[in-house]
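Next up: just one chain, as structure tokens, the form predicted on its own.
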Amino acid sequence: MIQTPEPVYIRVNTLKCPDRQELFAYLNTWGFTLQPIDGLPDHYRVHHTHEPNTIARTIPHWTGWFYIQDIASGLVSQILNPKPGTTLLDLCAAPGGKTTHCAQLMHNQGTIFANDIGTRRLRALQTNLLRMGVTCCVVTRYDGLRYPDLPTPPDYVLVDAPCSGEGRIRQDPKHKKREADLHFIHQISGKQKGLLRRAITLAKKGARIVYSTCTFAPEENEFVIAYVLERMPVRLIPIHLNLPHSRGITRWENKTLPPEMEYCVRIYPHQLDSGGMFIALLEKTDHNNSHHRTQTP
């Protein structure tokens, strides 16, 4: 599976696409077919009869009608599942693909501090927004481990953590060729671990947490969340998806990992035909969890 590129996949914006249908039969003309994903409901596999006819050129991505995101990456924010009229605290936004899904959930009612620390990504993130027609969007630049508080605490938050991407091996075929860097792995999961503290700290009690990478490295998922579940007050609520998934792991390495860490959900490519995710739900409370264990609601 990891040999094969990875297919192309879209999401069709209803912020802007006035007619579905209307999209489609454009695509046709250029050779494209759209394959409806059963549990994702406005993501699409793209097929092409034409080389080297690539979406991503014509006038309906320019103008905002669809944007390309593996459906892997689109599980987040579905999962996330933001309300319209609610705040939204995105911690590591850029480039946007799971802000402005999350701005198409909310129907752009609400507000969202999308966030990003490099110049460059920023640009990227702002580009976005505004091909895609988001007006509900703050765009914020702060390092995330030290993000001010807001005037209203957000009632969700994404963290979307840098990561050491083994979940991109199928678009990144260095991925291929080079063994883990566990110096990396260890340096990126502290970071990480603030991160997410941080998020916990800046949502209101009851506010759902997202916390998602793109690696397979137990160190910077389950190993992450078990860090706050012991130190902050949260807990883990469980993902149900009507897709092909594996559970978060409990053991590795002779290391046992509390058993609700099967709350969380893993995304291999050969499941999806994707790339690879990790994705965790949790809900901030009034406690700290040191010593209690978190309960399927």
Contents of the next structure:
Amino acid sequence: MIQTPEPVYIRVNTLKCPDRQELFAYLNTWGFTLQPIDGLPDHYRVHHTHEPNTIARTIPHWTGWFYIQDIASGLVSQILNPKPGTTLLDLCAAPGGKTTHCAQLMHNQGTIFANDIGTRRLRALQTNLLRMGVTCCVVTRYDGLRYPDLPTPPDYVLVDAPCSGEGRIRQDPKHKKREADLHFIHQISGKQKGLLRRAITLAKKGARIVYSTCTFAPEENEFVIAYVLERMPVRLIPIHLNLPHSRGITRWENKTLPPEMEYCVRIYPHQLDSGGMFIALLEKTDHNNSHHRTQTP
Amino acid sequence: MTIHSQNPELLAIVQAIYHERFGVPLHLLNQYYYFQRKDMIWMSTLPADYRQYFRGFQMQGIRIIRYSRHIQKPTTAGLQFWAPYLRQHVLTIDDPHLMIQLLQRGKLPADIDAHLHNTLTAWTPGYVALAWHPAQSPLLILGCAQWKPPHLTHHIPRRRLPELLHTIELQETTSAEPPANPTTHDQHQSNNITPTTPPCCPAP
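Would you generate the structure of this protein in the form predicted together with its partner chain, following the form predicted on its own above?
First the chain shown before, then all remaining chains and molecules of the complex.
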């Protein structure tokens, strides 16, 4: 499975596409057929008679009627599920797939603060926000570790942290080299912990925080979550998914992790025929008392 | 944090272009907030101007009007955003060859094509929304063009133009061949949408 190219998935942009049947009919004319994904609204698997990426070279893509997005990535915003009229902070937003999905879930109502640090990545984010017609978003450029306090603490925070990218092997074989680079993994896990700590500090009490990476390394996933559970006022919320997935791990290399790590979700490429993903859903509480850090499923 | 009430001056500029020229209903335009940054007017659902709040501010909302030599011009992002509500001055082109010529050359004489000529000469000069509507396609707003007799000039952003041109060229090439027949696809015979549930797999 890992050797085969990843299928192409799209998300229909309900902010712009006036009639999805028209879109489907158009794409159908050009040899693309779309298969809905149960449990993930607006996402479709693309079957094609042309080479895989030519759906990006269609006019509806240029005009922002849909976004090419892996379903594992699509799950992240779906799990956070921000409500219209609320405030959301996306700490590592570029290139904007999850941000534009959140704007879609919020019906362009509310406030999204989309942040990233890289100039080139920010340009991609801005282009995608304009293309997808997102009017409720403010784009900023900060190191996420030093993101300033917001005028109103956010109801939702998304930390799609930079990672070693092992789950992207099917998209980009160069990531295979990094797979065994433990030095890089340890280095990046420090950054991930810092980003998540800052996100929790910025969030309002009761806020939902999603931490996600596209990698399998437990040091970048469950160990980061265990770190903040010990030190920050948060608890893990169980994620219920109607799609094939695995739970977070509770043991790794003779180390035992808290049992509630099973509330997290791991997506392996063979489960959804997608990229890999780790997703944890947290809630900010009053204080970091370990007795209050989980919610009974 | 400054909370803006609607800026009447900017709103009037937006209304003059999007309502008077293109027919977008006033009540829809009035629901948004408008901010000016350098040579752009930006449209946002947020009343607050966050430029004053963040040192690392980059943008807010979408740009809908650009000032070009003291003239206000609708943007691609603005016209595409309001696409479902554009009621007038929408120039539809369905011939890929003609569209490619326009995009490649930058401007075309209106009399190059009878449909183009008849449509444009019936309108007052000014900005038009350039729409792409070949056979079996929904109407798609590509962006802005200007009708200044006797020429039509497109204003598609330079940075996005190569991608658009390549896309239309690709479609013209593909349309020369018979398009794929959807009914030949295995499980998609009656409809191109088939619900599916991925097979359940154990953890590795």
